[in-house]
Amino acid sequence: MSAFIQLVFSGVALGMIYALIAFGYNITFSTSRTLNFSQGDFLMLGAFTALSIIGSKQSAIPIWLLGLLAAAALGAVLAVVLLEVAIRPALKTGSDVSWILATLALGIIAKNAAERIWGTDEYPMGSPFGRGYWNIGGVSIDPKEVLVVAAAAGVMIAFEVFRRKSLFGKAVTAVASDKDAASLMGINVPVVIMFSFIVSCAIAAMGGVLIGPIQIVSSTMGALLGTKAYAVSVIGGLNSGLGVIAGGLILGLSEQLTARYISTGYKDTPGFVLLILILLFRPNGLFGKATIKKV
């Protein structure tokens, strides 16, 4: 039983990482109806940036926090570049193909840059908790996984509180509901869209710091994580914050249970089978709402 509980907790931690990255997808989609398909590569750059500060051994909490902030700052800078190079030109022309290709191209550029700077090797990342485990009621819990769950939940809750309680957060909600109406009310829509991309990319970069101590940091780590996070967004619903948490937990738990009781070679299969089923029978996701287009 203790092994099963440990397995479930590992699945929850992995699912919360997926949910955190997917939450970034939701933020940009709600305000601009676009997605950053280089999100996973921004996560990878955030992980490498933090690794350069933290190192591969156990680090003091202030050093680890410095690495986290450095990754978030890099994500914010990359968001501005992404918006000006890939998103705004596409929004002006109304072309969906251009922003999809542009964000994919930026992801490839980011991966190549990481390989030039840090190489193609794999690196362990240190954490404030080292490599030990906590024994709670006979169950071995990895404190790094506890950190992932707490930090991911904290970031998503903090943004939701900001969105609901602050004046600028309500502006974000207004733009997400109707950009034209928000503009007529005096809201600076381009600034709100830029803010959403900065938050989204910063979250992705911080996600790399959270998952770095659990997995190996490499130039290829972001591709699969970004794809799975997008799957989580689709499963839960691209306009649902609750949906990304549910989708992340479903995907994380299914992977861990499949790897343990069937085969590690099939651990990615259940999540993508579910993705196909959702696209067939509930295209808006489990918690998503159908979009009404005005004509």
The other form holds:
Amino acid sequence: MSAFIQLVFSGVALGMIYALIAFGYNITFSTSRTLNFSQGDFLMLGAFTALSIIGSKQSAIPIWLLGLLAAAALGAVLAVVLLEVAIRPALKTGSDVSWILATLALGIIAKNAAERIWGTDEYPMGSPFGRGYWNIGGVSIDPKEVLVVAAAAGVMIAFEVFRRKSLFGKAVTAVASDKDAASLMGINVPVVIMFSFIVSCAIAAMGGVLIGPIQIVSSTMGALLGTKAYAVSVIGGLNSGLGVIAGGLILGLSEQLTARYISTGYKDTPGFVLLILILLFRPNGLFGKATIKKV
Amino acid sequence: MESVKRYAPYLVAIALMFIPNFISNEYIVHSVLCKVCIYIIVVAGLDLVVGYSGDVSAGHAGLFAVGAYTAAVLMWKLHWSFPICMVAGAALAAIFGVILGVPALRLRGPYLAVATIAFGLIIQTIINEAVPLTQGSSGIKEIPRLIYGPINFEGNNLFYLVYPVMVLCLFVVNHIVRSYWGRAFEALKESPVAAGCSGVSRYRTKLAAFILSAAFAGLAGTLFCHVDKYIGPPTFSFELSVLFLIMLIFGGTRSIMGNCLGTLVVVVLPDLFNNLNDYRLMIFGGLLLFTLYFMPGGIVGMLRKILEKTGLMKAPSRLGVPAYVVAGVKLGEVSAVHLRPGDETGKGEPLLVTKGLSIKFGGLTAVNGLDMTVTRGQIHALIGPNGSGKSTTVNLLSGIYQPTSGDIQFRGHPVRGSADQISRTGIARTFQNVALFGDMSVLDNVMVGLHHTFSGGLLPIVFRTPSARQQAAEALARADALLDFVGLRALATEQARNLPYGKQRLLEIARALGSDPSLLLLDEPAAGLTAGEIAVMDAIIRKVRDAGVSVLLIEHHMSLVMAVSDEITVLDFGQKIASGTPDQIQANDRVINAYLGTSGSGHTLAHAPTH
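Would you mind giving the form predicted together with the partner chain, to go alongside the form predicted on its own above?
Let us now look at the entire complex, which starts with that chain.
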């Protein structure tokens, strides 16, 4: 039983990471109808940046926080590059093809750059917690996973509160629902879009710092995480806010269960299967609403 | 001269077949050129999706892997002969195309890209895990040799197999994109809404493009396993999918020459700059970004521009023009064809009846319980102040929106379904904001409207059977007649975006008439026109009515409305406030109130401000 609870908890932690990255996709998708197909690689760059500050051993909390901040800062810088190099010029052409291809191009550039800087090796990454487990009622829980769940939930809830309560947050919502009307109301739409990308990419980069200690840091770590997060976005609904949490938990748990009861080798398949099933039966996601496109 | 131009590509294609007779270097012919040919098949197929229908697949390496492993496993384990394995590989990849395309293409948005990326990763997982079939990470080394008696496709001779297959594939792709399918792909890319209202099913068409593309990738995969006689999972990575996209974009989409050049450069470049190999992906990524923004037509687009500037080549011949060659019909030689409204009987009887038609957007009721009857053979105007629900009504009638409640009867039958289905029942429309296929020729725009006159699947198109040619010839004649009808015949080969605004509106009408409607919905056809152009529009609207097509006209130009309409319905805040003849409407107090905001005397609608 305790093994099962442990398994569930690992699934929840993994799911929250997916949800966090997916949350980032949804933020930019809502404001600009685009998302970053190199987000996984941004996550990886965030992890490497933090790794060079935190190191591979248990670290003091301030150092770890510094690493987290550095990753977030890098994410913000990457967001500006992404927006200026890949998204903005593509939006002018009006076709989806351009921005998808441009962000894919940035992805392979980022990955190649990481390989040149840090090589193709795999690195362990430190965190405020060591290798020990917490024993809660006979169940061993990895404190790093607790940290992931708490941090991911904290970031998402903080952003939702910001979006609903603050004036700028309301501007983000306004841009998401109608760009032209928002612009006419005096909202600086390009600034809001820029903000959404900065938040999105910073979240992804911080995600790398959270997942690094649980998995491993390498130049290829982002591909799978980024891809599964698309699935989570679609499961929750690309235009739903916190639906991604449900999506993330569903995917995280189904992966752990697959690994446990079917085969560890196939643990990456539920994401794809769920993605296809959701698109077939609930194309707007579990929590998304169908939108009517004006002609 | 004409015949030289026409047969030159074939002569070049045949000449290239003899490359191995002149170059014996095994590395160049076997490893490089064979690979180039195989990748060209993938890229030409990918072009159907990316270049023609405007979606992105970032998982073609996965489909390529499906083909490669299918052929390898079937030959090695079951000793099937290679030709059957080719068919099997292409078929299995096409099945995966269905599995991916059916869910992912239903919605607008980046879903295909998302699903194909995920698919590419899953295929890698499966290859690694299905060890009994694929030998996992160690790969398959036991691929049988292609030796059939005296015929030997090993070593450089592989080129004699790969190259003809490539030429055949390019031939097939070329015929597809120059058929009504290709036109539908392109129309959907340019304006999905207008294509839908012209009778093109967005979903089915995009799905067809993707499945075909998947089959080409699978077919190429079956050939690929014979290049190294070894296949392993690392080859079919996400990076390969992106490289396919780079080959396509860099060479130039929608061009077979572009597919070939792009592939050649991307395959050969790393060999030339061996010392930069560690920076390969960075260079290719940069190349893709550069091409997207500074060279949107790719190498071919750039070459074309240079040739045009130096006068060596005439302005680009668009997709539609070669259709004349196919059909054997020349512009201007066709006899006049008249409009063919579904059936012309029953003049004076109700054609379109709406009862309690309503639609709500969230809390806003945009159209509220509209009862309206359009009589056969009449011009019926729908007027009302801005925001009164006129355009929403047109969108409801043409299937772009689905009503929240109420029903629509057309020719006595309930109307429901998507825009393309409704277009086929005989309701056609134009758009308030002109929605032409700007990159396509004027003629091709009308040909899209005639999409419904084409039938027959892939094979007639690929083989250009007599019946396919006959269809094309007839459609061309109809299109020409329709252009003549609106006075645009002389501009048939212009790009639609180059037409002056007033002519663009006329072209929309010609395209809409292409679907043989009984009812034509005109959404503000005179908006933005000059006085002279409005007079032309006035004449055309009457001409359409006189040809037997009923018209529902939405318009703010009251002088036009009052002049041409047989009957008028007035909307305000989504509700009907009046209906009657132009004279009745002009005298109606509620109408005057709605327009002028006062119950002013001495005003008539004919003098009301227009937009």
